[in-house]
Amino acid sequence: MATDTDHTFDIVVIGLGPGGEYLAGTLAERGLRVLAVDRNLVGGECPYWGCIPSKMMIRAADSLAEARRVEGLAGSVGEVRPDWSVVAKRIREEATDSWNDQVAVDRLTKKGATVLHGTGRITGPGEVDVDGTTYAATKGVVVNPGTTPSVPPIEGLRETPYWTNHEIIEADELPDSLVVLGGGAIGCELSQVMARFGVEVTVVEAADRILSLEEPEASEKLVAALEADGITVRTGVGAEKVSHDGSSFTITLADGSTLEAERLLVATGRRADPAAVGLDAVGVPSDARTAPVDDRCRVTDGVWAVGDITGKGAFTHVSMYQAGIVVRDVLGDDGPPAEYAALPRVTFTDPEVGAVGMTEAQAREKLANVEVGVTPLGETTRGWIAKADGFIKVVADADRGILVGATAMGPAGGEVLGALAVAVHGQVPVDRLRSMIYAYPTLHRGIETALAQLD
């Protein structure tokens, strides 16, 4: 184990996606001497080619679409011009500054954190190798190393230039003609910025649905809005072949139907490796797909996971949340476990998909008393009057009489959530619930209408 001052310090953090620099950043600000590594950018996935990117390129196909329904709300437009190199260029320099870190480094840095870059490893207990360098942890290792594309075991695929998120986000032009396969939140969100800036699109989904984790109303919803922007959509039906000439790409589907496009975004999921940051020599298999932590995110004793690697949620939020719970842990400072029954995601299409908690299908196989409300968003008035499309979908323990999962979806279903996700974690009572006042005309208000539809 390394002893000198240079090679030791409090806390060594690996993987510094959005949970692990905010820890490392709070620690170092606390008076903890903390070693912070990655071997890729500072910032991780979210800022460079996932959440903050990925919502430029959504704002800007939004608009578009809304600029286009001027006509049977307002008047009439003229013809209206995508243009991908202001979407391009606005990612590139406002953004990711050209996939550079130096101003996340310097943020650390400026915190008194030791910022590497690197491939970090747990060889032992307190103990990371760098790239050949060994440093000791007197208090701890926390590991963050997030995930990496998961492409599936078809045939010819690995041989061709597919692209993942890190090629459509960094793209300065468009294809002409785009094959996804995945049809996740990411597949359904950049296809519909593709198909909305001019691209010919086409879903492959192996499963039955697209969002397939999400309730069945949201994705069947969800297809009728992709192809209304022109988008084709495939389920049940999975790639077998895939084969590139050169300039386009031909893929054969499972039931023997091929389809050809100019690119191809694979988009199947994102995979976690606990053995490639040495958690297999702290006691994790090396054949775990995610860290096993406790509720205070240990992994073992002195060690800790944060992020995708946990299996809790691949979201920035959850990272955000795990890392806080980790700083109060390292520090010593009470504080409430972590918890994920009230868990929130956003599908952010148009319209947006949010849910909290259980769907009806997971409520139903774990609880022995079900309630389920629905309210169509074009019954509520202001879904009415924006002539908006979805719903807003409360699930209830009507044992305990609280709601154990909810989806808004609509305009701004993300924002809708907020109220719903308040009331699963707080477990607020139903009849708590229907005794507010809601505002009127809002979607939100839509909440009061499924609450009286319970079973």
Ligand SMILES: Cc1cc2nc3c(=O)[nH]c(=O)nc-3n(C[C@H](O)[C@H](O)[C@H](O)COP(=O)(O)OP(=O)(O)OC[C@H]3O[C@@H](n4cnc5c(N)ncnc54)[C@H](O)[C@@H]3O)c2cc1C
Given for the second form:
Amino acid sequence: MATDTDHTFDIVVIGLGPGGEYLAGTLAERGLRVLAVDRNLVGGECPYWGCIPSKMMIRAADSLAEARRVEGLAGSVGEVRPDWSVVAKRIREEATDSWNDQVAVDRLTKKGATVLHGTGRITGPGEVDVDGTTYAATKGVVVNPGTTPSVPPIEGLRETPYWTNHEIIEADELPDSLVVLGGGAIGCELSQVMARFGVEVTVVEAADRILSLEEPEASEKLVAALEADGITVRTGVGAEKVSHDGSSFTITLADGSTLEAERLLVATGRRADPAAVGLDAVGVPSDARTAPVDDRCRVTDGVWAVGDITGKGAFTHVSMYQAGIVVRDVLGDDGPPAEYAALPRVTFTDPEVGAVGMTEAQAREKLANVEVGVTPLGETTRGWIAKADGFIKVVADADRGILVGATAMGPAGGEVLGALAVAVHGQVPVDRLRSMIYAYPTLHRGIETALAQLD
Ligand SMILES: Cc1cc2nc3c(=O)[nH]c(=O)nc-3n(C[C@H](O)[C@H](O)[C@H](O)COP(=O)(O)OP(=O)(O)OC[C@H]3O[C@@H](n4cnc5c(N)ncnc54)[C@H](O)[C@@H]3O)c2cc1C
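Hand over the structure of the form predicted together with the named molecule; the form predicted alone is what we had up.
In what comes next, the whole complex appears, and the chain from above leads the way.
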């Protein structure tokens, strides 16, 4: 907590998600007087209720699935008995320090920043209120307040003890059954974890497919994978009513059918609120859903925004990328402006879905001449050996002769994605990509055969 009585700083950072924490520390190390404010834990969602604990859960669930694959490949391992307490302990002790941010506070303080736990709000140019105390920011204010779970207006839902990502990640014990509202990346990842630990899971997605922002082929294959894990996937039907009788939930769907479950997880997206952090005081419309930023992440003179609130991609890597741009802008250093054409994203299901840039449908909407190539993983030697399901798809702008998007779905799809992200970001000519040597027998050799299908 701040003991500083000086209320004037060069930079005030409101919200310390991954980007805010990084830039507060970096600017302090560069000698600026930085006030870093968070109303909860320094580091934000990612280390405490997001990426890191969820990936720990996924690693554990994948190890169970891998053990079960011994049969058919290598013999038998006897009975595989899941024990959630091992995962819960690891999340508590190794990932989150029992949801305590003292280590992060100390790290930031050591870099020279003044850290304050409290709720910050811009009240005017260069002026911030933190729980009733006014601070001046002579160089400017950076907001990194993230998002909160978006809870849909379903009759009865708000009166029930539904779970969000916070409760499921903090869970010491798992329920017998779970309904997951929302078939996006978070809903799919957590559903698969739960199912692999023996929970009876139903996913309800109002859109006509899960992972609706990615390629349809990925949605189709992921449904098959989730079903193989025993998950029931209901698409094209939303929930209309939710009730809780003290021990279990009843969810009534739009088609009149009902689902019963011990727990209900709401994973229907995230909501940003720019006005809550005071961006309306510097000209952002009070009903704006995201903070409008230019290619230096400036909202207006002396105000920057980074992370989920910018609407450029709700990922830790976007938050960190934008933080780097803000650091340079504040310090007056040169550097490339923000660009998002090669935005990578990974859904860490098994199989993993790694994607970069545009999907085929997005490309066809924007470009006159689009070509695609698809390699089923089973047609690569390594995919066949591994009995791996998935595909590699490349989307090319035929007029420019470059890739504008790609998907790698399969084991380590997010790693195979690396090569495709370089191609899209670097705008490497397709002919040049075709002329390179692809190691044998790798999954990424599927890129070569997908490229061969382009004219
Ligand atoms: C279950 C789950 C899994 C995820 N997995 C991944 C993944 O694998 N990879 C990935 O890239 N991303 C993942 N994400 C997304 C990732 O967590 C976020 O994109 C990331 O945390 C970046 O968010 P942010 O920088 O906008 O801020 P956040 O991390 O949301 O942090 C914002 C901080 O601001 C604080 N705050 C808000 N308002 C105020 C205020 N007025 N005053 C003071 N403090 C305030 C909050 O307390 C919080 O600490 C996942 C998210 C979830 C929920």
